[in-house]
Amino acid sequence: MNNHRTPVVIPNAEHPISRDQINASALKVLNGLKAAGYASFLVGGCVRDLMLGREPKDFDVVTDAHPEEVRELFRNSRLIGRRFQLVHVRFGREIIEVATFRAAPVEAGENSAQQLSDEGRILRDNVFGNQEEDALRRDFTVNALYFDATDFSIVDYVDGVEDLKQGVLRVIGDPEQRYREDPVRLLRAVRFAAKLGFRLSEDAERPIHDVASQLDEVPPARRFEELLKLFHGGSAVETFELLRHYRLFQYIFPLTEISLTREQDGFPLALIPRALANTDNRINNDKPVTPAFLLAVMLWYPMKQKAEQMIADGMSWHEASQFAGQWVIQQQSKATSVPRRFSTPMREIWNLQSRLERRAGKRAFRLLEHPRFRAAYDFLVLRADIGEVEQELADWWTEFQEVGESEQRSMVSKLSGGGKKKGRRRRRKADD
């Protein structure tokens, strides 16, 4: 049976993308492939974003050349990946990713280059095809648009341009089957809906609940990668709301979901959106963010609740928080990997919260020099904003950073009513 589709081709003059908007390195790759006689297209998110008047973060190229042929064509390139083999072409610190047209899973049959799990999840996918097959195997229609390097037209096999106009995120093919092939598509659906301000189509929404548990089969390392894309993409607040709406948040932060469900004082549900809004603001203003801070926010209440249980059994706060922190990391690692380079500073941010309350003597000056002070201070400010700690404490630290050294010494002295002299008098009396 012939299921061939004739694509809609939008000429250069009838779409908003101009050659000047395309990354110079991407153009070099496109032109290099074209000069060698291969098909060369921009594809995916970069085309989608350019059509929407947004600035793409990355420019991805697709071609009919096989990975080894691309590698031979560009000396500054290397093959990557086993599950999905790609070529990275490097220009200084910049990388242009080049993929070969893939065949849709349903077309691959028993080809040994593709492996599926019993649940239908794609384990390996290096079955090459033509452009139409490549379009049909992509996840969402708005991500399956091609910019042709030959005549600068847009090639659309799946009505993606129309869905862009309507603000709809639609799955290509049968949504349940596509989600089972790769459950991470559930998270991608939420991420794109939040990022673009689109709504999921009814067909895309319908199977989410039935397929969601398949996320447990996704390796923790890959879930961690998706976690960063979800919350460090500039739309973290909307992403958080959609993840909870579709009951997917529990597969990324299971302990945090329990804290949100059982909350009694309202703090968890107040802290997280506020912290995510600050993260969005920093990202959208090109300021740096760290996964350690995100993890500290998300896992703060699970850690606190576990520590409080241990304190009730007779442990000190310091000891309980250490044990609770380690326990939370171990539990979280079952859902998403928690690399040590992030878990260590996360725990330092937590540990500094109690130390920030003890400001007398030289403590405040020592804390100011701590490499994690600024992150811990930002965390304290968020806690004060929601009423978890006294606003006076956060205000004190804000002022302490802004004034000179003499004013700082005065602020510390006032904490105990000029405590140094008073303290010496008490010690002399004790000596007598």
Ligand code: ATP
The other form holds:
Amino acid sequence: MNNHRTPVVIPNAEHPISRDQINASALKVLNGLKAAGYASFLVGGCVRDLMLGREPKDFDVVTDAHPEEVRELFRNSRLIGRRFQLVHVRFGREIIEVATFRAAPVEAGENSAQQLSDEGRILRDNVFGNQEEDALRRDFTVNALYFDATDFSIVDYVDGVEDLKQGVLRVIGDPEQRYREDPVRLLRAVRFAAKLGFRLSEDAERPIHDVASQLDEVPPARRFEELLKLFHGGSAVETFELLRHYRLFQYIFPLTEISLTREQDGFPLALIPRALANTDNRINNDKPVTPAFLLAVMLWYPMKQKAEQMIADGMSWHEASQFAGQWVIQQQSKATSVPRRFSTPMREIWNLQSRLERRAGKRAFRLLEHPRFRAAYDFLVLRADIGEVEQELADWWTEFQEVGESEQRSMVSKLSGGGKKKGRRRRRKADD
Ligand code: ATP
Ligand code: MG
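Could you present the same protein in the form predicted in complex with the named molecule, rather than the form predicted alone shown above?
What follows is the whole complex; the chain from before opens it.
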């Protein structure tokens, strides 16, 4: 970055951010750095969100102090080194992340601190720089705004404030090159567009198709992290639509993409948006969500299709569903990691689906005690919504949870007495 830019500086009086909107712990860190004579800024998502009148998820601080210097300044801090060195300052349960200004990637030699792979991907990224360089290495203009703790102004090297006003997501620098350096930026583009209701600039859109396949080079663990941000950010419905629109969904859920494109009975495309709408609702009402449920939704049809194939090949239903469960996890793990703490409950949700149909005797009462009952019931309700199972079955379980014990007993006894048809009824047959 040879030619120096002068940033646009928006004084305190001319932007909407006031100090009382800033997290108290973040303010302590900012003031601590300032008192020690270092530059101290808020940066990234928190500045963007505050400018938009949204509540930031977290407050990131950036400074010209080196990590060891930051570490020495705050008793309650520690150095952490993932892709680059950062300092975490802890205040009770809260952690404020402090980064040092870093530079954008340059042509790197063998021994430099910055390394690029053959495809231009950044492998290591630990070069300190000045504020301008720090701004230019960020992904989108709206993510590169700084809030200055000394005079409470906004510092903007990339016309990010204008893009915020226009609702445009614009890549800093050459979009294709920036996507190739880190293909996860493709997913981030979709994530921010969906969450903020922004559109991608034409330049940001154009290279997506050509670079997309580079996502296969991103390690599954990092893709899983991004998956959670994509679908547990409160805008999962829009995110799903945009991921499919830009043909990026297949790099996170390859088997699901296949079941969507080969869709014969309409179920996958009905289930997923409904489930995601539920997830968004829960998140926006501060209710807990679990990746196990998301995975159960996304991988349900791939699992079922595999199981049906195994059954056609002569395997028993029970064996086939266990085999298919394992196979799906194994396949998915090539794209995103599937931690066991999520895959185990996911499979329980699946296994409980057929058990929810068998309610006679003590079975229904036992199921109610199952640790995964609630998630399995929620999943059943979704399947009933789209006509994959009888609505009566879902309604029965809804009622069963609401009534007292004696009524529960009578509900169960009515089941065995009546000529109620068991088994699943489908709106349309899968093989037609
Ligand atoms: P969120 O509200 O989802 O946390 P965010 O903008 O804070 O959004 P983070 O992933 O927390 O996103 O990253 C913080 C900042 O770091 C971003 O705003 C951006 O400036 C920079 N950044 C993060 N990831 C990348 C990346 N892959 N490439 C370039 N810059 C990045
Ligand atoms: Mg953030």
